[in-house]
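One chain follows as structure tokens, the form predicted alone.
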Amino acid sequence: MSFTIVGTGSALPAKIVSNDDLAQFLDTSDEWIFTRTGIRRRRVLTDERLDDLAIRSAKAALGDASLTGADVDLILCATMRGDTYTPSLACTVAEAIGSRAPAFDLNAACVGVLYCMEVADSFIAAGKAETVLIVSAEAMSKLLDWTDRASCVLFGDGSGAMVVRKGEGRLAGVLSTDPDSHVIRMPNYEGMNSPYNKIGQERLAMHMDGGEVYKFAVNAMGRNIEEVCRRAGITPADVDWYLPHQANVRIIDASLKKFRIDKSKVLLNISEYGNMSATSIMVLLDEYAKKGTFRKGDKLLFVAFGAGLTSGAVLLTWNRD
């Protein structure tokens, strides 16, 4: 019962691409995308920088918070590839608020959130912290292959962020792995032009098993949530509010039927956005939290699941007015 949260922000590019703006160029259609994955259309990267949403995210958080960057004692990023390989986007962010705080990139994929949730609770638990600093940013649309309509049209770009405070909001955590470093699997650039390196270049794209990714989605998303229900000493009919990964709508409904968890009680928001890795989880909160949704003593329980294979959950009191 480390941290609360007690800001959030997001930021999101500006051009929205629609499932009829793929048909343009993809076999496909606004029907087939949707009755698949429930999503409409999804924010992409233009002339904007990934760095740009992180700052403005960051900077959208502590102000609703009604902090500086000066008040804080770590910045955590969650991102799979931030506009540079070093400095980290997290360095970056920390730049741009005025923070010399230690600032480092955490990468989990779309778990990459509640790993940041978990390191930040160490922190504070163990005294070496207050005031934690946790940035979402993925550009997705930089990562994917655009004639493969399996799998670009799953994705959008965006940034989220939240500040936790030491106080007594977290109820309980769980992260877990399944090694698999071919279900969901994308590769990076060797180098330049060394005159040593004998390994062949794989195309930067994503490549993604769905029958598989299916298959542990479903598990491993309900497995989390009654684990981390059963360390916080409730049942998962307790909770008030789920905020699941928003990876795909077929996933999460599937999730919820074989462990009977109660369709009201889960916030979606993946029609307007689809599936933008760690921040999926961060702009759907943010959108609730600044619709009034939650009440002060309402029980939020996030959980996700991502390559490697990862997953995890995490279950804390919502603090605020």
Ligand code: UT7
Given for the second form:
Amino acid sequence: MSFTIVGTGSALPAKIVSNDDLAQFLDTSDEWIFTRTGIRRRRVLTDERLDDLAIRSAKAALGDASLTGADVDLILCATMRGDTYTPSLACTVAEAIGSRAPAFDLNAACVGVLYCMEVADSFIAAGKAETVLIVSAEAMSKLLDWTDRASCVLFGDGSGAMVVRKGEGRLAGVLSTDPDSHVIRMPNYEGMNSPYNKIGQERLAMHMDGGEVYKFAVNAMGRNIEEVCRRAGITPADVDWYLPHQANVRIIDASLKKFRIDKSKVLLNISEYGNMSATSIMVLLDEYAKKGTFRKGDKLLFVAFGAGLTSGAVLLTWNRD
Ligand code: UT7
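Go ahead and give the structure of the form predicted in complex with this ligand, now that the form predicted alone is out.
The complete assembly is shown below, putting the previous chain first.
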């Protein structure tokens, strides 16, 4: 209950960086990256701003829904770091689309969009909103240590958006955290010049224990799929389309293996974009929606994991023709 998706959009940087391009300055290869992750290339910001991508994807989703900024009651933006700490990315989008609705950013790393969907559900269920614009935008390339081949090859930049409206679409949702602040860590503490600051400055770049994330991810994805299906009163076999977070094909395969799901139901685009954090699921949704993959009444299951460690799943019915 509560909401249904009425529009989707996405916007990606123009610059395409292949695995071979990375091998020009890192001790890596297309063969290593592709066989370990399924990634061939990714998009990377050069002269575009993340704000601009977010605004483009938001406008595309509103256009797809035949709505304008004036129709939106709430704007939620999933991001780990926008171009400015303030205004938030959500406020920047609000200004660009001519909306005066409440707008705020939400950081749940790669699970951000699922957290936004559950917040939208709560606002709508409480009668505080009817139309919610959810935007994700991530500039991963600005958070990475480009000398760390074990992490920088995995990620890409991008933005996606969806408009949800009060209706019979969402069937169930589940969110959780397994707090572990060291497995994936991206400090943003830059110290500035406070004469009172006594805390040492951490380097502004991602540290990740890939093996630990891998184990957590396989476990969390499987657990969240089972739980969201249980809450909706269906089985994993009843799901028409799986939209998993695009972090690693091996993680997706391993977490779905026990459900013996037909692989054609599992949607992928990781080879083209790598892991765009919260944005991965949005771009996946927009691409397959535009291809006409989904039929009215199909059950879509979104499942994701990320830094925090966060995880979750949302199950909904596709209600568009
Ligand atoms: O949204 C959440 C974000 N994080 C993730 O999704 C990460 C989840 N983890 C993973 O996807 C995998 O653990 C990785 C892809 C990061 C690594 O795959 P792996 O099969 O677990 O490899 P590994 O860490 O065991 O490394 C194997 C070898 C090591 O060399 P030695 O020690 O065996 O000599 C690494 O140093 O591969 C080496 N290596 C690389 N070699 C070439 C690590 N990165 C690279 C690289 N190119 N880019």
